[in-house]
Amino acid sequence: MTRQTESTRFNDVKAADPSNIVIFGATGDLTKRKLIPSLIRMLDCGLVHKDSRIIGLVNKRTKEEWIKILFDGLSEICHNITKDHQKWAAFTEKLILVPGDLGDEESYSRLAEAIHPLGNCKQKNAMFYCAIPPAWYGKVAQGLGKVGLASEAEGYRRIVIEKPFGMNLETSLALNAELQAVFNEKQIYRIDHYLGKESVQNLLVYRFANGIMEPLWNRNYIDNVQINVSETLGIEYRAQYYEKAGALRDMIQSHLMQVMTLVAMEPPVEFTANAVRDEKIKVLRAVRRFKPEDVDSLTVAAQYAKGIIRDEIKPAYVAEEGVSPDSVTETFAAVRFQIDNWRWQGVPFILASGKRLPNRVSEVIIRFKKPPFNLFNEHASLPTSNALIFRLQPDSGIVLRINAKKPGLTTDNEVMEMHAPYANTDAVADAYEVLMHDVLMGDGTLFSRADEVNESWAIIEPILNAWKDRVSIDRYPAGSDEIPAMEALTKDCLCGWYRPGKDHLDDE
């Protein structure tokens, strides 16, 4: 396979037109982290047009001081950039700094003065990216609408939402209505990383491009379905975040729950943004809403304690950095959902996501049902259940588990694995890459709509209030997964709860 370059891995990728890119929380750590690092490789290949701007709202500095502090943060998670002299002069000539802060109506004004035709294109096209606290979403849209950059008469504007997309429904109806009242729908892009990643995105493709697939993808030969991330760090900076969230709100009700809408979905009409979400979105209104008094059997909640991981101990959760003593905030989350619906009905659906856990690995797991009989004599063992497993990182790829005979005298069984590695990671371009471009050329289909967001946050409601007064929480040891609740909550699912990065033959 020939190996690609940085500037020719997208050569077949239609280039956007040229475009303001506008950053709130220009001096940022996502915007140092990975918004810069993928906007300046997007430039390289050709993902943004090389007419575009970069424009960030900064406070308080010039633009020299702007520079450094993006070149400073760049030096330390990405040496290759900074250390192109050249290339990094060039991209530093795009950025365009406006004074001012997002509580001043009189910055949005200088905002609409440095928005411009670009290059060839006659319109003022225009991107808004809020890389800033949650609580700043719905000001800074009053703020672009209040000086005319919601209206598309002079080009499309567009702004772009990070997660958290509120803490509740009540939040998220909120907010929702906060962006609605400034800009509509297709203008609004509620961003989730885990959606532009590589490997979640060829869910599709392997659900919908391959025959082979859609015979068994129902309640027939499935037993049950198990989507897994598994972290082996801990909360590293996020304490002020995470203390409020928890991994039920972090990354079960956003990442994990649209990874689940992709794996059930019926196919769409076409491969379109509204014809994808809206298949999304018949599976979220299917699963089964969660009664008080069962949530206790359907979840599970604990919290790492000080423990080892890789010969390095590791200290409590609450022992973190900015985080209470008393902490009963979960790292740890697991959910059993059941969607009912004609393929689904029956078979239960598990996500479960923790923090220094074993392993770093996200997979999702099909497990299908046992033969029906038991063809051979009674002193050969019973074939072990076949199993379909994407792993989304960090080797993305499928493995197919099936039997096979032992070598040998003998009628007994073994498990075979059959892998396909998914790419060669040089072609792979970053989830932020993938989304930037897609928002630039106007493509919602890996973005939340409203409809979704409030939906998933309707149905993990009754967790959250079962659990926010609650005064004590399970514990495991940070380097494991020792977490007893999970053998109770898959205790009907064949072959129980499948432990991410330790049921592949290679680590038995």
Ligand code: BG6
The other form holds:
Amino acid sequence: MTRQTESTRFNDVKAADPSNIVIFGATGDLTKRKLIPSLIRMLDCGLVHKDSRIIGLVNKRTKEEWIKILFDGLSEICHNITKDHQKWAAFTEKLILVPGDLGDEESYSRLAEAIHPLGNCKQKNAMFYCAIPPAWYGKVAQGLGKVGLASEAEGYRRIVIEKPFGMNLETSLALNAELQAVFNEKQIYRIDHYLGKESVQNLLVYRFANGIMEPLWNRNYIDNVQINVSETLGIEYRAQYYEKAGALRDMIQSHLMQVMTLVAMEPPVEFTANAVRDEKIKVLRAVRRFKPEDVDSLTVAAQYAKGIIRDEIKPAYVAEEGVSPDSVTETFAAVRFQIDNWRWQGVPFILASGKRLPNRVSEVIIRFKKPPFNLFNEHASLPTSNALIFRLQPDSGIVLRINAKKPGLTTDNEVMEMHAPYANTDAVADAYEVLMHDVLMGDGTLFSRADEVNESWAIIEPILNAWKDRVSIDRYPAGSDEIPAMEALTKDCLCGWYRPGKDHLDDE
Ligand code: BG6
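Moving from the form predicted alone, what structure would you give for the form predicted together with this ligand?
Next comes the full complex, and the chain you just saw is listed first.
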């Protein structure tokens, strides 16, 4: 099955007005690996206005040194621009270095002086991107506020906050209060890069642009929903952060719960930021709260041990650089949610994510109930249940698993799969391009609102509390998804745990 139209990614996209794009953390990893490559592409295709400038607050380095850091970062990821000297030189002309550091008040005054109207635009528009450790978010907001850079009197002022947004409910509430003391909610863009993924946005289109979905999309037809994000990567030199975060905070509280809200929400009254977010927050409010005594039976935590992925030996998590040898931080987490509303009562939502699993794959599996009896062979068991699988990455698309007659002189049936590839979204759209463009356009639809972030922390808080005093943890070998507790977590779900990326036709 093929799509009727080719990707028309930029056809009806509006170019934003010129903007002062300020990056805090201008020499950091996120800037080198994601922001600069995205900005280069966005300038190339007109998503960022050509008169825009990229301002970095950079400490103790000259502009030449900063440019070299960015160039080396791009060379590491093999970005084409490093081979095109003219293009690179043109790009570096857009870079403005403001000397200073995050903790120094005068740096913010220098920044304020550097923000000008650009091109024909009379406004001093500015977007402030916080690609810095979370402990600085509040202080940067304050610094900007003190020098008048939160005021929109002379142009828009928008602040972009990266994940993690707090480490629990208390810190999330505190961070929201700090930001909202300076900026109003409309000026704050909390990034969850999953919402910038084309395949994740496409979930909404699959649901709300197809009349055949809605009648089936409820507890009458659906047995369970699973959202699996499986990675082959380990923690990639991020031990300092990951040791404190673990898979529950790193993936479930943010990306997977966001995807869950898109799968479970009611149709919004219109496709605008608040209408969509109003529906998402209703889903979170309907999630049943975990009682401390239920946490064990409704969650799974495990950690990778030494193992093999694609013929390469991978060390155990506890042997990774910077990880404590007796760490019990989970690198795999799963949670079984119940959404107590009319649509979903009684349908478990199993969210699972882990590192060093056999495959890199993210998918949403909608598992339908079985037919009431076997019309074709009263002595045989019921045909297997249908499943609709939304593959988010790497090769995004839909798979419908359906029963068909086994060829030959038999009334038996077998499962066949109908595949509808969407697009290789890894190649076409980087989530950061989509999201930065949205910030420049002032569209908050794909960003989390304060109440959503707080609510998702409130939901998982009892799990964090129950897990914080853990003294041991189950282990799985790197490269394997043998996690026995997953069988228990999904024992009453039709077909059990849909292991990420496994060829399930073998099972049925
Ligand atoms: C990040 C997590 O937010 O998402 C990482 O901190 C994780 O641990 C990454 O690897 C996964 O993103 P993607 O886009 O590769 O699925």
